[in-house]
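Read the single chain below, which is given as structure tokens and is the form predicted on its own.
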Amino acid sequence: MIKEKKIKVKSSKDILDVALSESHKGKYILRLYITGATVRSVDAIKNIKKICEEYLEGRYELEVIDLYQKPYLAKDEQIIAAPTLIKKLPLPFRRIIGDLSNKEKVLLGLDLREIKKK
């Protein structure tokens, strides 16, 4: 017997989010916003690619967006600092700011690590 997970839906946006999440089950949709070829941008790309290959091999889509080339996207996604990684799916939506060198912080942000209880 298969158990179904019940999800409370409050609005049409919630319906869309749930539908997207279910259609990409197990797959991570990530967007990394950078500003040109700065040291921090290059480090962020290198760091997230390394983490994705180690923890999400074959289960992720990573889109790198240069805000110098597409500045209008900063407003659309409410980007106030770069580099910024956005986890679109699976839900919940997450935003991680910085060069992504703190591996534990990134893994927690991607829900790939449990929070250690003291």
Contents of the next structure:
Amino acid sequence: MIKEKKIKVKSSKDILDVALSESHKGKYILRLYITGATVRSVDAIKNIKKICEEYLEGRYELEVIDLYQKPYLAKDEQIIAAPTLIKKLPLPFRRIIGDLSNKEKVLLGLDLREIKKK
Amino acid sequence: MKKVESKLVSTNLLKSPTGIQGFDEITGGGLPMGRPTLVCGSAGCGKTLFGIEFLVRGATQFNEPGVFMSFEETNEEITKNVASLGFDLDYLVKHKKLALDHVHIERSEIEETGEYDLEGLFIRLGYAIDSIGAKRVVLDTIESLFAGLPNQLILRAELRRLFRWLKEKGVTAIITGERGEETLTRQGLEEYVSDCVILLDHRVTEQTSTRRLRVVKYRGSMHGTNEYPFLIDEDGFSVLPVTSLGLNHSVSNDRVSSGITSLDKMFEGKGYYRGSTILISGTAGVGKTSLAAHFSEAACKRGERVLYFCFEESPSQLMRNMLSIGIKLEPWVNKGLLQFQATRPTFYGLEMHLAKTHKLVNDFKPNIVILDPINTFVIGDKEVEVKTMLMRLVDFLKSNQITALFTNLTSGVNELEHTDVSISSLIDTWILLRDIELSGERNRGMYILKSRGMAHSNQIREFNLTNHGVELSNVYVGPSGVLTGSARIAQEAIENAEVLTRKQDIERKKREIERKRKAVEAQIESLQANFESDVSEAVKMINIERDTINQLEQDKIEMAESRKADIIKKKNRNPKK
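Let's see the other form, the form predicted in complex with its partner chain, since the form predicted on its own is already up.
Next comes the full complex, this chain leading.
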């Protein structure tokens, strides 16, 4: 029931491109905190993966953490709701709560909407 | 009453003692064990402190570690805030007696993107509880979640789950909530927490504030239903169950001296009863405080402890003034036997005064408490309140066998026997001081209006303040009325003169009698002398006569012998003579 997943996707497609985009918008460091293998947890993982691959391909780092495994992180990371996606970088720091099914809002939270429009 | 309550408690409901002074008494043992309790009240009424003290006392006195989850203040702020009350949270945290967790919710950082729950909070709290084996939990103020999380439906469902979860965990929890407009809490938390609800209140009436506590609801337990005043001071929270304790206090037959020998004489020569309540009332400047000071000094000399509340003078002013009549109070203050408490009655509300008095009495443990004067409490239209307050105070002091002395300033001559706060029925010994205006002078008179349980004097005494204290003298009561002061002295002089002349008269008469007696005696003597000389003369004559008779007889016998006549007849005749 309890799984700990660490997904690190690194692109090696175009190093220059990555370097450029990183210097522009910075690399995305995301943490997804879930509580066991609930429907919401599974949904959240599915949804964030999809969004990341669609919009942040090659410039994101996503870590999925099960709070049941590391309960002390709930205090350290100020988590109350589950699932919670934390955008550590680029700034501003943001928490996105819920199963991430509302794609528009997730994009808003990740500051990706404007980028897309551009 | 208390016994019955605790019996009920033991069979019905386990309680978790808070260690908060007085609170456990009104709830019959504390908060319901293993259940959540809602503590609500408006801003600044002491909710957080109540929670903190519950945890700190639990950790230090009952060996029950606790978790404090704050939704408003940071851990550093809380630690700093309660350090002034002597709570060392850092120490407790270090020794795993306490866990602090600050839940920080920043609305601008949060984006809702679909379904979620508060499992994160549960995990967090559960982790904190398990890490120190906590038995107590405080959530302060969980309503902040409503500001941070927009989805109310989820939040309410999760809160309901949270309280159920807390019950399952078996922790005794306090949930604080801000007072709402019409509901007890702004978000209606009372719906979820229904076992025990405590309302804190901070009210300001006539510019004086009073904190009060009320147990609104306590399922499965008897509890005090009144509003109880409480204090937050350097020792933390203290609730004062100050309702009338009934009239079953034990009494003492001990007597305590009033400090004035002549006044003691008016009370059967022994003074007041220990543990009784004494009221000294009178108009301005009649020496009420002086009597109180005498009483204090005498008590200190006996080695007793005196707590002196002065509401009009500062302690140093009072001591200086008393020095002028020869009462030295300062040494006793330095020795720690006498403690002054000087506050303006307006400084805080009545309940607060009562609460403060309770606390000071409990701390100082005096034998004698003096309130000088009590009528300053009456500001505005609060006579009834003042009376109930004093009644509670008197009950409290009596149950502790403390002799209480109140002074009361009466406003006019007409109302002398009517105390402003009409507490005479509470008073055991009532001394009235009054000024007597006579022939251009104002003198002090004193009498005992009542003194329960003793044959006290019914005399009016004149009350003098001398440089060695208070002196009482008998007033002159004569055909011309009651005289005091110089009039009394003049009258006494007149009387003394009269007595003197009378005495001289008597002396004179005595001397006269003596003289007469002597004259009579002399007369008697001369008469006696005369009589004696007469007697001796008569005896002489009688002897001569007898001799003559004898001679004649002899002659006759000789004659008869010579004629040879009968001699026997004459011999018979002789013895008859």
